[in-house]
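Just one chain follows, in the form predicted alone, and it is written as structure tokens.
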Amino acid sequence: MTEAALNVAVLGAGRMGQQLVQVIEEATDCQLAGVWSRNADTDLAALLAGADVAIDFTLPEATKEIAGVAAEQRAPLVCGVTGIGQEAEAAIAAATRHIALLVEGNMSRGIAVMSRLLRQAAVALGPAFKAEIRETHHRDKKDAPSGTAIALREALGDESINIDSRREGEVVGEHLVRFVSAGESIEIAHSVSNRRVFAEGALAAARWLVEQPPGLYRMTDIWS
């Protein structure tokens, strides 16, 4: 551990904040400031006070808290909630006033890359090329389509866009999108076997985040 590391607080007590403690506890320059959840006795308050930033990995239900009291303790906050609703989402609009703010549904690098070449592909390619999208998720996940799903079709400007979602089994999470035309096709696809991808990348996100001004990023603002 360097005199220098990062003070990180966990927010969400699950699978994926669970893998993000490993993470951040494996690292050399970063340090766990602690772990938050709804259901615990940790005041959420005094824990981003002595954190140098925090990565949010709850519920949709804890958003709207979590990025006020963020942004009264002037703490840059990485949200990797998806399916949050219009409240939360103008608590966020609200904090980044105040903090830097990057939220995210996907963290890994894979997705971000994804998104900067459809963005391309959308424009070389033209009317002449239809896109479709499919997303494949694990059974027990709550919202369909998937954040990163929506996000892919936000890349490739239309929302017109049919979105295919799917549920099966353990799959930690598959994306595809597909340009067709009257006689051609093309598809750019990414998939995830381990959810320790998202939280590498969500810990990339916070060491990047702490260095911005206050205002609101995508992991395609580190990845350019």
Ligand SMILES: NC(=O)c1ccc[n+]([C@@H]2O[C@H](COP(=O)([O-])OP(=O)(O)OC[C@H]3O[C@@H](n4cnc5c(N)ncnc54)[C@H](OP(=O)(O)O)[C@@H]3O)[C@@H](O)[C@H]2O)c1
Given for the second form:
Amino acid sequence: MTEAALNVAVLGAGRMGQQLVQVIEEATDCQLAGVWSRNADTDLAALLAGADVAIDFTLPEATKEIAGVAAEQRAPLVCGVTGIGQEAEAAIAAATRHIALLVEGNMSRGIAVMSRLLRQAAVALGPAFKAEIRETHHRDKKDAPSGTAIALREALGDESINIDSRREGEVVGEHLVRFVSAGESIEIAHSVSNRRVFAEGALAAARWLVEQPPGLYRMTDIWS
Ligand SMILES: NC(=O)c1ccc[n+]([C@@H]2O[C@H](COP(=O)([O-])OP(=O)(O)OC[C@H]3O[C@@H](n4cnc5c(N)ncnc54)[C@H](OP(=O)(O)O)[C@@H]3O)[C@@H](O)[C@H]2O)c1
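I would like to compare: after the form predicted alone, may I see the structure of the form predicted in complex with the ligand?
Then the entire complex follows, led off by the chain already shown.
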């Protein structure tokens, strides 16, 4: 471990938090500042005060508090939580006055590229093609539609697009966008088979975020 290793706090100790800890421990340029979750005996403010950057993979009820404490402690924050409500969104907006904060419902490189492709496809295909979105995730996923599906709909620029949400078995994440006209159809799809993809994306975001001034960022700012 070098002296300049990035000191990363992990918030949340569930499926994603555990995967992230593993990725940090394997990275030669990072070290684990600590893990905070509901059951952990860790003080959030103290953890963030000693960290270079924090990554939030908790659940929406914790994100409002996390954004406020990160702003107080001037800790850049990567937020991967999906389904956050208006209060957490307001806390994030307020925090961006003080810290660099990246919010993204899907940290994979593939989804960043897919968003870009969808924007191009929607413009090129025009109004004769109607888009529909289907997302499939594991049965334990709490929010529906997925944050990724909502972000893809935003990329398509049409809030009326229907999202078909399915919850099946152990599926890590599948997103399919289908453009249909009277006589043809085109599909753009993305699938993740391993959560490590999201953890590696979140750590890439953290490395990038520590160099940025206060503000709100997305993965497309990194992987454009
Ligand atoms: N951005 C992405 O690329 C991406 C990828 C996958 C998932 N996600 C999202 O990331 C989030 C976490 O997913 P997951 O599958 O890891 O969920 P999970 O397995 O349910 O883990 C959530 C963790 O957050 C902790 N937590 C929940 N509420 C808390 C609170 N009020 N205070 C402190 N800790 C709290 C839980 O603690 P307890 O164990 O004590 O309940 C648990 O450790 C979800 O919103 C999911 O949709 C994002």
